Partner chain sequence: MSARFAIAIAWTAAILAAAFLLLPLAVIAAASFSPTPVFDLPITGASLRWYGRIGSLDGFWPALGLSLMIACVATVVSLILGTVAAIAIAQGRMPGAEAISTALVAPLMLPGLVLGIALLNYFRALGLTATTTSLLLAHLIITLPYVARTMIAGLARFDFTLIEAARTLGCSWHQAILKVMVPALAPSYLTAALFSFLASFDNYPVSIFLTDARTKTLPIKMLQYIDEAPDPTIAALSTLILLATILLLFVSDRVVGLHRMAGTGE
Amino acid sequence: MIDGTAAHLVVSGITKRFAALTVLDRVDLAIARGELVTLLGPSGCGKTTLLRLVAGLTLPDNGHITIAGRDLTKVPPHRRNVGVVFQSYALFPHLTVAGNVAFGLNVRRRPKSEVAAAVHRALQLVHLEHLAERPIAALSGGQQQRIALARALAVEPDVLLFDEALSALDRNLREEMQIELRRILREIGATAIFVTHDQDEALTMSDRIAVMNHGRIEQCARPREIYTRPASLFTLQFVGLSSRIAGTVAASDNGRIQVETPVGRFEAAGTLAPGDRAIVATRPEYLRVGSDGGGNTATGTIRTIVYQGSRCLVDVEAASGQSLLASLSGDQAADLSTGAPIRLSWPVTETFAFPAPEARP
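Structure of the chain above on its own, please, the form predicted together with the partner chain.
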């Protein structure tokens, strides 16, 4: 699938309803062996439900799930060999750390020596060998998180699933664990799905990000592509900052359109027909001060300047209160001041156009 390798985990046409509520609507997703895909989306969009379907903890109404070519749609969770790290970690309180990590192997009735070796290896991987005999209650949040991971790894699952596995950790520990987790997953070459609603986490960790909304995958692509080539208005808005201007398509020619807006006329790639309502948008990084930043230009007055270390985020008020966000380098922002007039420009190639969402009556 990716880089020509065959897909390891395939979700095809999955639909899931709870009573009248359609939580997943014909979801397709193919993940290569060893790839880490993040499900990113707002609360209630169906991320956990999709994960539970892959684990077999919920059954779909329609569609299929295959791992390594084997159809698992109706296979119960204990015969799937899919590991899950739960948000609450779900460690067994009546067992020690080693007892938790050994649990899956003991259920499989592996010989004692083999279990001991696997437990040691899994604990080594998460750097917690020294805690083997501790009771679960005597662990910190970060340690519990790693033990939950070690427990899932010990049985060598085909696929690993993480449901907001890092969200209970404080910021520093979370960032440390993101890097750590990436290292461990690379080391064992596991195929993984990672659920989060933290977009920075998604951008840092993933090989690909699947942006979900209302039970559908809006776009599944590499982090860079999600950011620079959002396929829908939702992706554009949900991941990263952007300037968005509503207008009407004035001309359409050969994959290029002209959109007339209160701020000016902008050119963008797109196939909308003349007369269509459209939103033109761009990312703050593409805007430059002056006229030589590209084919689209706009003028306004500076509303706020936010210093972000090496760069500055400048909010410009253009015609009819429209806001434009520009992320400028230090020397570009050096002689700007709030209230001053400014001219901004950006390349046509970095300008997106989407059909405007229909106004709800």
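Other form of same protein, the form predicted on its own, not the form predicted together with the partner chain:
Below you will find a single chain and nothing else.
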């Protein structure tokens, strides 16, 4: 957690509506100087709208946005000193690489010597100083992405914003750029917000991830905590694979609950009351073949085995057609075959329990 008084960027109580649709609903977010926070969520969850509000491209209906202690809620974009890298890069084809990087500085009417030095520094950061005089059309997609980043860096912004900035790249190049971009941001100590719907990208790059759903932040935490200790059923479902089984709480005692399901009775940490409908879940890597003697167990039939290099993803059909996913090492999966019976077990400490969502009419 970040103390709002010590944060570099503070979003407080932000609400945004378009006609009758509430896109953001009283969103709070505090980001420390030098921190990269990713807004992660499905299309329509409000993440790009929040980014545009920070950039000043849209104004909120309620709430405040503060950067470096200055309230910028109603300040126009050109007076915010915020850099934005768009999905489309938005480079000018009639300008050279250096001309594109210098654009923001020239708009600010900086001296020519200052512009030249800033452009050189920015191109050095992205390792493209040797292409300064090349036309934009002669660059690859990955090089254009770096130039868009260099242009944003050249003005030394208080905050950098990335709107699906890597999504146009192919997978291998995107993964390379994730590592390179993280290196650059750490090297310069930049404060940044990164918008993506790609969970792997968020887990790879972020200091913290803000998982968004229906205009609200479901959970904001470090990547490991988001994955291993999801605070909501939505976060569990959206980030990573999981096995989920619906049931009814049969007993509750001292922070532990027993949930009766079609697959069996499972124990989990939780405070739900007996009779409550619940979803119990776990991650595939916590499942093991056989019984460990002290955890949750279930039996079923192997439906599919998917080879994933050093591990195999095994889909098991349990009672009532319920699916259990197990990520097993090559040794554990070596003797398994489709159609064969199997017993799986996993620790109670790695079993999640959430209130079951209400059925929609």
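Between two forms, the rigid core is the largest collection of C-alphas that superpose within 1.5 Å. Positions refer to the first chain, counted from 1. Here the structure is a predicted model, which is why all the values come from computation and not from measurement.
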So, does Pro93 move by 2 Å or more at the CA between the two forms, with the core held fixed?
-> yes
